[in-house]
Every structure is written in structure tokens, then in C-alpha cells.
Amino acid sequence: MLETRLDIARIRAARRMIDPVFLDSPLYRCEALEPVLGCAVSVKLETANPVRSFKGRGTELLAGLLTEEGRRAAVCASAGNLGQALAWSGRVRGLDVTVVASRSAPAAKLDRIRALGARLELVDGDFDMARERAAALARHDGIRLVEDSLDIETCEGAATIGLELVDSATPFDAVLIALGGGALATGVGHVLKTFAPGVEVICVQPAGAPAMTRSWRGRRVVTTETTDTIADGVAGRRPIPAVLDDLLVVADDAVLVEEASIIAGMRMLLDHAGLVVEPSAALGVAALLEDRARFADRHVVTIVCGGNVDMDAYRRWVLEP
């Protein structure tokens, strides 16, 4: 395989730096999915730990690196789950973090950073806009910037769902996976293409939110000047270049879904998995949907990413008429 910035022995070490509450989240087939979508679904569930994302993974890693270089604070930009995982990690590890996040964020995602014990600066704007003010609030203040797929340990955290898929006994054709900033896509893509070469690795992105997949398919940086989607935690604008190329060597395809598929896959895991999610959650189940005879016989992970959701939203998209 083609190199990217990510190391598998660094990966496998991650194992043993993650704090266990996030590693081993279940993986099973949910047989109930099966007749609606005409093919074999398994579910790897990143919902059932403290902060409810797989983003856990990725910040325990880095608090434990800023820690040892004797960093007393951090910075990041957040849609909500990395913002959460950090304050937890941070917490932990006696750092001061400061987190900054779109004022339109889901107010679950934003109270729950709170009462972590990080301090919250809300931006008018999207999440590069937070961004921005990250990075801003870096420089003054002197610390250290957290960016989301950027920062490798981001990466390799998320990696490790990669090495629990190979592991498993669970044979599968293919990998569903939530594309925003990259962090998820890559890492896991990177193990799967070391490990399981024949196991397509597929990233699905909402269509409102087309950046990081327009940039896939023109193996360039395609910038958006807005997006429009429910799919809060992978609405980017500006891809990171090297997270394009590390996912230039990892992706079998990226595909864009509608808004109303997310809500149906939304709708789906309530109703046949039990599973309450925010939208990100459902890009996979919503692939599926969107493109039933691709799939048709094949045995697909989805990976449920994120359990983050504002439930006054939550009503109205799924349980309302």
C-alpha cells in the first residue's frame, strides 16, 4: 500500500494508551435491518462510552501526549463530539480546555462540554469559523492547538476500530463510514487496506456538505462556500491537504446522500436497532438505502459514530409525522 502519515505500530501501541471504556465498543449483525435494506448489516456501535462518539479514542491519545510534554492547556474547534471528548480526556489529565463551537451547535452536544468542565466560546458561523477562532486564541494565549484529522493521534485513535474489525470473526465485504474532517475515514481506511485489502472501504458524506467528497473525486482541495445539512458533525467547508491525501490512499469511493435518507436511516435504527443517533450516524444506513442493488448480498459494517443529538430535533426529524 502506498504510505500515508499513519504508522500501524503506532496504532497498535494506541491500544494501550486508550483508556478502556472506549475500546472494544460491540460490533454484531443486526439481522432486523436485513429485510429492508436487502443486504447483511453489522453494526459497530462508538455510542456506549462517557461521551457517546468514537472521538474518545483520538483525544485520549493526545491528552496523554500533551501531558507529557507538560502542556498545562488546549484549544480545539468543535461541532460538538470532539469538543466533548477532549473536555473528558482533559479532565482526566488535570488540562485546561478550552473549547470553541458554532452558537447554531446542538445545545446537547454544547451542555454536555460544559459540564465537563471546559470553558466554551460560541462563534456566529459554521465550524470553520470556529476554527478560525481556534487557531486565533492559540496564538494569543500561547497553547496548543488540537485540530481535529489533522493532529495524526486523532487519526490513529480512530484507527483502532480498524484493528477491532480485523480482529473480529466477522467476515464483511465492506466498511460504511461517516466522512467530514477525515479523521474516521482514514484511520480506519489505513488498517483495513493494510490487514483486509479486499474489504471495500467506502466514505459517505451528506450532499449538503459535498467538500471532503468533491475533493476525493478531483484528487484536489474543493473548497464549499456553505453547507446546508442536519449532519452537523461532518459539515466542513475547507479540507485539511493532508488529510485528503492520506484518504486519496485509503478510499475505495466516497458517495453523497440526501437529507431525507439521513433522516429514513435515522428513522431505521430507531425502529429496527433500538438506536437513538445523531445524523452523522446514519450516513451509512442511508448509503445503503440510497443504493440498494450495490449492496444487494454483501455483508457491510456500518459504523455508528456518534450518539450526540439535540432530542427536540431528534422529535421532529424522526418521531413526527
Second form
Number of protein chains: 2
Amino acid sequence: MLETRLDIARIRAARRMIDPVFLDSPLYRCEALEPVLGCAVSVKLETANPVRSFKGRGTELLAGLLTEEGRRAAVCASAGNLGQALAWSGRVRGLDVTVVASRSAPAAKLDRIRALGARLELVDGDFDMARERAAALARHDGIRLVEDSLDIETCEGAATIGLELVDSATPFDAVLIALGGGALATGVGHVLKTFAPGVEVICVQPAGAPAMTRSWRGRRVVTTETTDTIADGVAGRRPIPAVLDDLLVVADDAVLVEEASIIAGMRMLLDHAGLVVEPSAALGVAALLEDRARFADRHVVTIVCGGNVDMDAYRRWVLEP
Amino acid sequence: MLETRLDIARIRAARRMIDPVFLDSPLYRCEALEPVLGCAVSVKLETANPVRSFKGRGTELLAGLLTEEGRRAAVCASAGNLGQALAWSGRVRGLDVTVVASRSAPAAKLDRIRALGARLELVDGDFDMARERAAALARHDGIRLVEDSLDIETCEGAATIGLELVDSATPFDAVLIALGGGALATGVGHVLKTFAPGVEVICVQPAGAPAMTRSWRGRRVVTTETTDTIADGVAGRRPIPAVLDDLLVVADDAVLVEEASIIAGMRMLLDHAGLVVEPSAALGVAALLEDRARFADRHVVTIVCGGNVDMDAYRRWVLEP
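And the form predicted in complex with another copy of the chain, for comparison with the form predicted on its own?
So here's everything in the complex, that chain up top.
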């Protein structure tokens, strides 16, 4: 049994708490990508749901448990996707949700959080500043603080993706997972290492936001002063020690990719797969582009984890020549 | 019991013949579309599979039956999506597939047909010319002719979408279905009228390719000399009498939409839902845009039936100001 905070029985039980609209997302070969990438590529598509990211799996679990505990309110910091998902899950259950986000988060994400009826508080500064403010709000108002990647439900909700991968009929050799706070990577990694230990679990982070990757490599928490990436969903500076401990157990590798590769990945997913993705969701393809030799002739799954992107920025990155 | 060529028991059985990668496609609310459209909108997304359209449901059924009959080859005419899907389903089963298509079909569709190992024959002229050529090839070579919408498997494969709609937990008032040859509309319509007769079944066709809609309205086959629409997937001139008969039983309405509305629909699906769709797949949203009063405050499902589009054309239609 793997020594992480996650638990397979709880992950299986989580499926019953999560609205089916977030479960059993498409998993399919994208052969049109393959001549360019030089390997077999399947996509696990987490954008075709009401919040357009995988985060609904975790917030459904969280909001369900909070409701069972009789809680009426919760606050979270978010780069945008967690907040949108928690707002969605909270609205269904009559839970008051407050989201603290950076003023520089994509407007598309902030607009959806407001539209879903959550209270949105913006901070000057980045995601880690929002985390501090959310914690202060929770203390002051006496409401539950939801912490992405630290709260085990965010990891175990994401881990249901892993169950769907190992239950699929198609064998594959490696899975590429966007690495930010670590909920997705530890969740999916835990399930894969339990049921399919031969599948390589590879985390991918932007070179401009490398804190968790450096921490994984050094086997101790490494923070950075700043981040510099368009991949807003994974731009953290301060890894959480307990999450790093889990990641050290389940990840086979953590790689860093350049901004140009992220943009090239977004463009490839549009041109050859018809998928509009946010930068974090192109990290896997970026990794394939940067190391074709490593993946040659293998079958790789990339988790397309979110599609919330400002269209103006998207046009600028992807569509202009 | 509805008097059409379709049969619910066979449609249920079809699910067992179809590769699961084509089944249980996402169905979800797109709230970001709703302020503009003035109604509740859910999307049934048929683009997240290996052939990026709903046609795999029908070709899986067809190719499975052909294989059971010991057939080794098949030929079809296609606007592009059926051919791609038949090539995919044929390749899995060792069936030689020939596709006849118009030279003016989108290169994206033709390239994928070739890449999947089918023999591709191009004709000067439109889809109905390709139908004639495919029939001649079948006679000459003594191989099975697959005819979209006439072959009941193409309708009953598409009808599995209807089963998924009626099995969903969300109640809805109307479903908008792209109308071309009629396989999708008769298939989904048959299931809805059987199990949810109160749901309005509305077919949508481009004003530039109105043959089937005019036929439905006149209750007799009406052909046109030409078509003029970017919605290549539904641009037929010669409705099939047996399909029209079925459509007269299951459709509540058939409406025509303008090209500008199709483009506006494609743009809305990109900007507010992050979906890249081919023109035929935007017909439902186009219908909502053209008649907001009709749909006000109702819950509408639109089937996003395909995403195979030439990116150059897409950029021109959707992305340039």
C-alpha cells in the first residue's frame, strides 16, 4: 500500500458524492496529433462540463461533506478554477461561497465565479497572496477554509480521474499531469501507482513557476520569490509540505517546460484536436514537444485539465501568426 | 408505437455493438451562453471522440454487422464525417473502406479519411454527385454500398444519442438537431417521441440547403438544383423518401437559418463555451439566435454533432473581426 494521505476506498466512495456531469470524461486517441509528436497520444478531456475544468470533482466532494457537517459557508483562495467549481458545488447545496483571487487572474474565470453567485474578493498580488487573505477571512469570520491540494478532498476528487484511466480498456505507458499545487498529480498518481505501477507518472510545470518541481527534485520544500508564466492555473510559489510528501511517493518524474512550448502545445491542440485549452492544460503536449526522443513510439495520456481562458489572450497567443 | 423504420429494441442493442469511446458523450449546461440566448442551454457534445463527430455511432453498428455477415469491403459517399467514421470502424475490423467525396469537401475531413487508411475517391461536384459515384462503384465492384440515412444502422446508431438524452437526470423542453440527410434527426427524434413525447424535436437546416426542410413542410420530396452554405455536413439536394417519411413522424418542426447566424453560432460556442465546431454543429445555436422569443426561459438541448473544420476557414469565419 502506498504511503500517502490518500485512500483508495475513499476515492471509490467519492464517485458517489460527485455529480455525474463531472465523471467519466472523454478519453480518446487523437491520431491527428501523432505524426507531429511521434508517439501515440490519448486525451483525457476535463473541459466538457459546467465549470470547464477537473476541479468540480474535488469541490463536489468537499461541498457534499461540508453540507453533511452542517456548514453553511466556505472560503477558498483560487487561481480561478477551484473558485468557479466551489461556487458551482456550493450553489447546488445552498452553501455561501467566498473566493479570494488575484486581481490578475483571467477575467473569464473571475466572471464565471461571480455569475455562479459566489462572493469574489480580489487581492493585489498573486495566488499565494490570495491564500493568505483567504486564511485571514476564514479566521475572522469563523468559516471553513478550503485549501486546494492540502484538503484531501481536492486530491481524492481529482483521483477519480485516475480510476477512470485504470478502468479504461486502452493500455498506456505514461500519463502527463499538470503540476501546480499538486492535487491533480497526487490524486491521479496515487491511483496509477496503486493499480498500474508500470505506468510512468510525469508531472509537468512551467519553467516560469518551478517551485513544486524543484521541491520534488530536492526532496524538500523550495519556494520562489516570483512566477513568470501564462499558465495561471499552476503558478504557485509555496509548495505545501504534506502535498510534496505525497508527490515524492507517486511521481516518477517532474519536468519543466518553456513558455514557447506551452503556446505551441495550445496551438497544436487547437489545430489538430479542435480543443480550446487554457495554458495549464497544454503542459503535457509541451512536454512531448520538448522531448520527442523520450516518448517515441510510446502511448501517452495527457490530462487536458481546463479550458477557462480569456479569449483575447488566447487569440493573441495562439491565433496570431 | 411510432410508425417509423426504427426500432427501440434494436437501438438499445446497438449500444453493445458501438465502441464505448463513442457512447455517453458529455451532456452539460453551458450557463455562459445563456445571458445572450435568453434560455437555458445544454450541450450534447459529439466532438470528443476519435473521429470528432457523432457518425462513429452509426459506423460502429454498420461495420460490426458487415463483419458478422462476412463482408470484406464497403463503399460510401460522404460529406466527410461518415467517411472518416466508416474508415475508423472499418480499420478496427479489417474491412476495406472506400469513400467517395466531393473535391470541395473540407481538407481536414479528407486528410483524416486518408490517414485512417481508407481509399478516397474525389468527384467534381457535390455530395449528391458523390452518392451517384459510390453507387456505381458498389455495383461495379460488387461491394456493399453504405448509404447515410437510408441504411437504418446510420439512424439507429445516431439514435443512441436519444437514449442518453432521455436517460439524463435533467429535464428539458426542446432539442435542436442539425438536419442533413436525416439520420441524426430521425434517430434522436424516434427515441424522444417514444419516451419523452413532450420534448419538442426541432430540426435545423441552413437556408442555403433547404431540401429536406422544404420536403418536411410539403410532406413530399422536394429537391433543389444547388446548395449554398458553409455547413458542408448537411448540404444535400435530394432527400431520401423513406427518411422523409420517418422525419414526418418524429419531427415537431424544421426551421431554416441564415449563414450569418451559423457563423454567429460558431463564434458564440467558441467565445462562451470554448468549443470549436464545424458549421453544421452550430445550427442549433443559430436557431436560438434567430428566434429568441420562441425559446425564452425554456431549457434547450443542442447536439454539437461535429468538430471537423478546416482551421483556415474557421479562422476566416470566426476569428477575424
